[in-house]
Amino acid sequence: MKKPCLPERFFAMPLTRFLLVFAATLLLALALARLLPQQTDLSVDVERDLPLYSQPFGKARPFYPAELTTPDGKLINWRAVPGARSCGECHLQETLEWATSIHAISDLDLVYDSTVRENNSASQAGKAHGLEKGRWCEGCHNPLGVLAGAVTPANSVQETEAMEEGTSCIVCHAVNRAEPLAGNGALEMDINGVFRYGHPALLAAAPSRHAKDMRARREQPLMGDSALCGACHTEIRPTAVNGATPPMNLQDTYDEWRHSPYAKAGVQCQDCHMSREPAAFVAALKRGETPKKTVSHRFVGNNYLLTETALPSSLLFALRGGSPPGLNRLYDRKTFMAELEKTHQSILALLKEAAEVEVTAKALHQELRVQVAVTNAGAGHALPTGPLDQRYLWLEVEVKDRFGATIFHQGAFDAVKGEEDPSAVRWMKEVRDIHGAPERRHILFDAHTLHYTRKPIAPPPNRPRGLPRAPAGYPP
């Protein structure tokens, strides 16, 4: 006679025995939920664990000139930092979206990597403690490396998978506090305080603990607040980097938003840049509607080059600093490229939604006068914003006669020289050295003065009609 399978035998138990087994199982689950996530002291004592870690700005500020900090002021244990691949075991789509973003390559992309090396080694200010001064850049681009003590001349911290991931999952999801007007990376991160689980299945025993640990928005409202983004989208060079000048504001994206109608309406950075359809979200705001909030981890912004799938894949991955994290372990190349194209199209659509161009032409005697008006129609900050010596706008105008012949052309891009027409109208911030010469290599360590060729365009003056006013006193 065939024996009953386990479920049949289980449900065939006498009621008393069934209740006892059920109670024992419940007690075991509760015990696992309480006991399995073991917390240990992972903080690193510099004198004991990294005795060669260089601290030219004082032992009280081990991460300076970055504004990063930890709850106890100590370094994090590089061996215990969880990587994005571990998150992808359960959150595959979110991890894949993030892998296509610029956040995922914030420390790896070729443009940044070469630039920070030039600042450290080829600048005048970098001649004294150049690598340590690089923490000012790395605090946002490589926060885990800074917190672990990897940005130092005599480095004894190994490059783990997690340490190569730039602004990874744990960077944002371990933030306790943000001071977005203080300068680069003004975040307190409790990475050492994150519970370690032996296996993803154990999370099922304590899902609320995991949600709290990873700062779910309901647990940590800062996750949905612009202040979290502002801590890195504010760039202030402290005097410690270049003692010849006072603190210098190089990026003010958060402050631009803070004084915009969008802030007054309670529209956060995350609402647009983490929307599943950022351009559609902005378009709805412009129409005076209240769009539904959705969440994506593509972090759509303005860097379309590093998501350009039309480039040869070898060149694209070289520019991005190598293969994406999780490739051939969480997803294959075809899947990644499809997601990267979605991110690329989202970036282009958002850029197109941000500005409006109006052209008027008037014949006057033997002349044709053309006037072009560019309006910031959708951005909740200045247009353009960010590092304006690298990412700026210029205007290209071409006038043709009725036969299709070009009679005027200004602002054309020269692909051979890699630059636009010198006479083009630019919305740009020039970085100038001590002699007043423009510095086009982004050597910010030696920046002496800043000069706008044309100041960025302020956000639209009217508050989006579809949203209520924010509470009194908001934003901070």
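All values reported here derive from a predicted model rather than from experimental measurement. For the two forms, the rigid core is made up of the largest set of C-alpha atoms that agree within 1.5 Å on superposition. Numbering follows the first chain given and starts at 1. What changes on going to the form predicted in complex with the partner chain:
After superposing the rigid core, the C-alpha of residue 417 moves by 2 Å or more between the two forms.
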Second form
Amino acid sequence: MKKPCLPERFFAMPLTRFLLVFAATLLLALALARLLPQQTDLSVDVERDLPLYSQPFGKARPFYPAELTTPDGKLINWRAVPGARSCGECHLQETLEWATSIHAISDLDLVYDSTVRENNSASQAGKAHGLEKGRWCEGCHNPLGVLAGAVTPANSVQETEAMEEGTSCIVCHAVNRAEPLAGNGALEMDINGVFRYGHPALLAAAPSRHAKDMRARREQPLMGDSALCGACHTEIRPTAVNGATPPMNLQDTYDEWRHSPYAKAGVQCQDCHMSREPAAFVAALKRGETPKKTVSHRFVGNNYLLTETALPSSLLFALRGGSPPGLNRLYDRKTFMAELEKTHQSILALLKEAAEVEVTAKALHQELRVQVAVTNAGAGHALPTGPLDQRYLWLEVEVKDRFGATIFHQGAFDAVKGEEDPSAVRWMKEVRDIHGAPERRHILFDAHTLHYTRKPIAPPPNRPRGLPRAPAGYPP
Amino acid sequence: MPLPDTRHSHTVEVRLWYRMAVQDILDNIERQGLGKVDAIVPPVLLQEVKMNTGAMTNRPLAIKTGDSSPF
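Given the form predicted on its own above, I would also like to look at the protein as it appears in the form predicted in complex with the partner chain.
First the chain shown before, then all remaining chains and molecules of the complex.
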């Protein structure tokens, strides 16, 4: 028998075989790593990269009066902002739902766009640094534009589709922390940090890592916490806008929720407003049940106007600020309109679930006395809520005789003039200018006082039956 | 409210409306030269309660959202 030569004996040794395989694997991994995108320096130095970026409130606060921030306090690189369309390549249904939402058009819709322009350029406070002061609005409506330095008089940042998408996927999915009581977009967003992990090669290699990097709810509890929403659903006009002190609270939705029984039961904004069936979820809470949590990205709220598919589509798309991202590439118009109708119907159903009306009538001598009680039966915040000069409730009361003839009518809506009977009982907040006159165009830069025709209706005082109590100390 | 005739029944109808208060903002759009948005912002009927008082008595009558039949 022939004795093996030295090299053959060497390669036959188990330890040697193991070391060889290990070395080959290591070399292969290193070679593959070379193919992956390299970490590039995405940081933006204002002096070097955006020398004309205006910072009238100091270089230490480049986004102010928005309360947005980044991990390093610097601007983000517009090249690092992925658009919703790229997310939709894999997450089509989520992207489609989001595209029908008001979040998707928060920077585009014509109502907002014309209003912020009016504040920036036609208000008294807007005469000095009006555009920069507008970062107060844009921080929540156009967070990526603010973070990238696009909201400045001499803009040298490329306007990409991603930069126009308002509250897009990346806005929530890159948040590190939130300060809901500070409001005005008090979120720390790591847009530059997530850029690398959006590369298709990494997604294919490690999808679970992608879920972690993009703050999937199971990885980042903040994604399911009201604090995330509260950072923008709290609006406080800072003194920097018009010099007025103290700062003026204009939206307190998070604070309303914080003091509500829903907060005490641990029911988060997302539980209702991101439910697949928001009205059914709330109805179940009202019945004392513990409904199953589901997730959609329609962000069902109150804005039934910009989802109104009964409007002529040309007018609807004009009001929404154009066609949705992804149209014709990810989905067709028919599919989009069907989804938009679902969102619209969800909004109407949720609104109707919030209120209850009780009527009591009593004859006394020759008079009929009618008492109407309106209660907030389902909202985990006040009713109405949000920017209360832009939405309101009112009562219409009509009494008819036995022949059906109207003998009393208060609160009728004139569909030609677009206004209701001024004697109606209304729940509305009026913004008044320095002369005490009502200002109905949302010129908050010049708002002097706030006047309530009736205060918003507080949530029901009792914790929904069937729900456990939230941990002690929650919410903060 | 005074009633012309208390011997017969009356119908009380109460409606709770919700509306986006952006009608005046649409005027901004025209003033800024972006074109006239010729639309009336419609309200949404949140709740409606109808009550038939029956023959008027001093007894208070009550009905609330979701109750199926009037008195």
